[in-house]
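So this first bit is one chain, no partners, the form predicted on its own, shown in structure tokens.
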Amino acid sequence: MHVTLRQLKVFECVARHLNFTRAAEELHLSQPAVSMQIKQLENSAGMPLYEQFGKKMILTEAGNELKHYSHAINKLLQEAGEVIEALKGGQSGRLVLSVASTANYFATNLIASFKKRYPETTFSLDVTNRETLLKQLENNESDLIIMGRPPREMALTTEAFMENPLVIIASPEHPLLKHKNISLEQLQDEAFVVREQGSGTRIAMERYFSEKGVRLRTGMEMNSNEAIKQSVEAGLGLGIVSIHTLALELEVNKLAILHVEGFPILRHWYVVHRDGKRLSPVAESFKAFVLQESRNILQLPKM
């Protein structure tokens, strides 16, 4: 069945009034134009949609079925128009956002602040590892992604919005806390609790120590920052994490930051999407909000 939206709109009006003249008046069309649209719709359906008994018009079974669907379709079109008008101001809409697991420590604060400004927006938030983020970028699955160093081999639009310092942490009882300006060589005998292969933190850590010609002893491998922090707190080794993950632990003195030469490793957070991606108004608004407001909303823990 091949129909046009115009035919459905005309039929919905006729079916509601059960009168061609009233429908023509509402639609600002001539009565012959309305009759022509209904005739074309009947030809497409292959069966009559109404019967005429004198001046009385009665819908057939097919006409009643089509009345239901045409009303639903026209209602959806009306709602879509209203939503599009609201979206033009970035005031409503749904945003599919993916963030690196470390970024989740501040991403929810950004979302909460954005929703105070635009309360009609809704979010789908996926907190995941770097490997999954790269797959999502490749498949264009998310509106926006917040991550560490973006891959250079992909065609991406990337904009840095905040520093992401990586620091070395230890339990408060660790003997190295008594020292200042700890050399990298002093760390070679220490066991490190590290993130899994492929994580952004792991890549940055390995790159940095390789450039310095220092080989670290990795005692345990974890797939989350929380696991690393708990292991370090328990005295299982040192760890390297983003300072964004440490606000609570530093405040209650569960962990401490070592003063190591060359640290912190300064990285950045980026808001990322595929090159040429047509962002929705709400995605454009959130991206601008992150770039302009994140420094005012998010405060780094003191080192």
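Numbering follows the first chain given and starts at 1. What we label the rigid core is the largest C-alpha set whose atoms superpose within 1.5 Å from one form to the other. Every value quoted in this text rests on a predicted model; they were computed, and no experiment measured them. First, how it differs from the form predicted in complex with 2-phosphoglycolic acid (PGA).
When two forms of a protein are overlaid on their rigid core, residues whose CA moves 2 Å or more are considered shifted, and Ala283 is not one of them between the two forms. Comparing the forms between the two forms on their rigid core, the Cα displacement of Asn19 reaches 2 Å or more. Once both forms are fitted on their rigid core, the CA atom of Leu59 lies 2 Å or more apart between the two forms.
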Second form
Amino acid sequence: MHVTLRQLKVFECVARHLNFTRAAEELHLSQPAVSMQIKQLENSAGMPLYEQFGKKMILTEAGNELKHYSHAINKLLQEAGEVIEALKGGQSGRLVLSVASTANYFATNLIASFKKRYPETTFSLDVTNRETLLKQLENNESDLIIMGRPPREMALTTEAFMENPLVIIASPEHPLLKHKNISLEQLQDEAFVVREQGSGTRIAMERYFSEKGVRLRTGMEMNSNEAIKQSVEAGLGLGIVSIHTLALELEVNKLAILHVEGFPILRHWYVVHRDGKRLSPVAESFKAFVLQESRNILQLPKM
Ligand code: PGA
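Hand over the structure of the form predicted in complex with 2-phosphoglycolic acid (PGA); the form predicted on its own is what we had up.
Now the full complex is given, and it begins with the chain already shown.
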């Protein structure tokens, strides 16, 4: 049976109204055009689809069967149209997002708010350090990346959207907490627990102290902000982390921020992708959301 979608659409409408004139009105067609489509459909079905008793139109058994299928097919077509429109508008689709370890303290909030607006979107989130993010950029592995200062030597599109202050933390009993203006020299005798090589926080910290000509005792190295916070809390030394990681600990006084000259080191968060990358509509939509809404959604913990 050779049937066109157009014939099915016309038949569905006629079967619903049981009236050629009303179907023609709804479809913005002439009545002869509607009759012609139904006639062709009957020809390919090889059976009559309706009977006419005076003004009353009745579907035959074949007509009733076809009504059922044409209704289902039309609905599916309509659904397909809606799915495509949603993809075009960035209201659905899957986003592959990679964020710096430290950015994970707020990235999930951004995703949750975005999903409230666009529930049909799905995410794959990779949380990793700066070095791995650079490799992903190189290999074009993610749709979007949220990271600290992007490298200058790569051709990237980058947009800053929020501050990322790095602070020095101590356990609440640390003697330096009594001091208001701690000099960098005073820190030279302290033990520091630092992030792993390849972390953006680590690079920023090293750059800062080397510019100031100060050498720190950085014997203990850990590859997560949580491990650093717990070590500092346990009294293993001082730590340098982003304020974003501290919301909970500051609130319950498990950790305290030292007042050190030149601190916080002020960095920024960026949404990044390679130059010339063709962003999917959902990636475009998430990027715009982050740039416009992050200030309303996210709050930096108080220093
Ligand atoms: P990190 O990155 O989590 O690798 O330290 C954060 C940043 O680049 O500031």
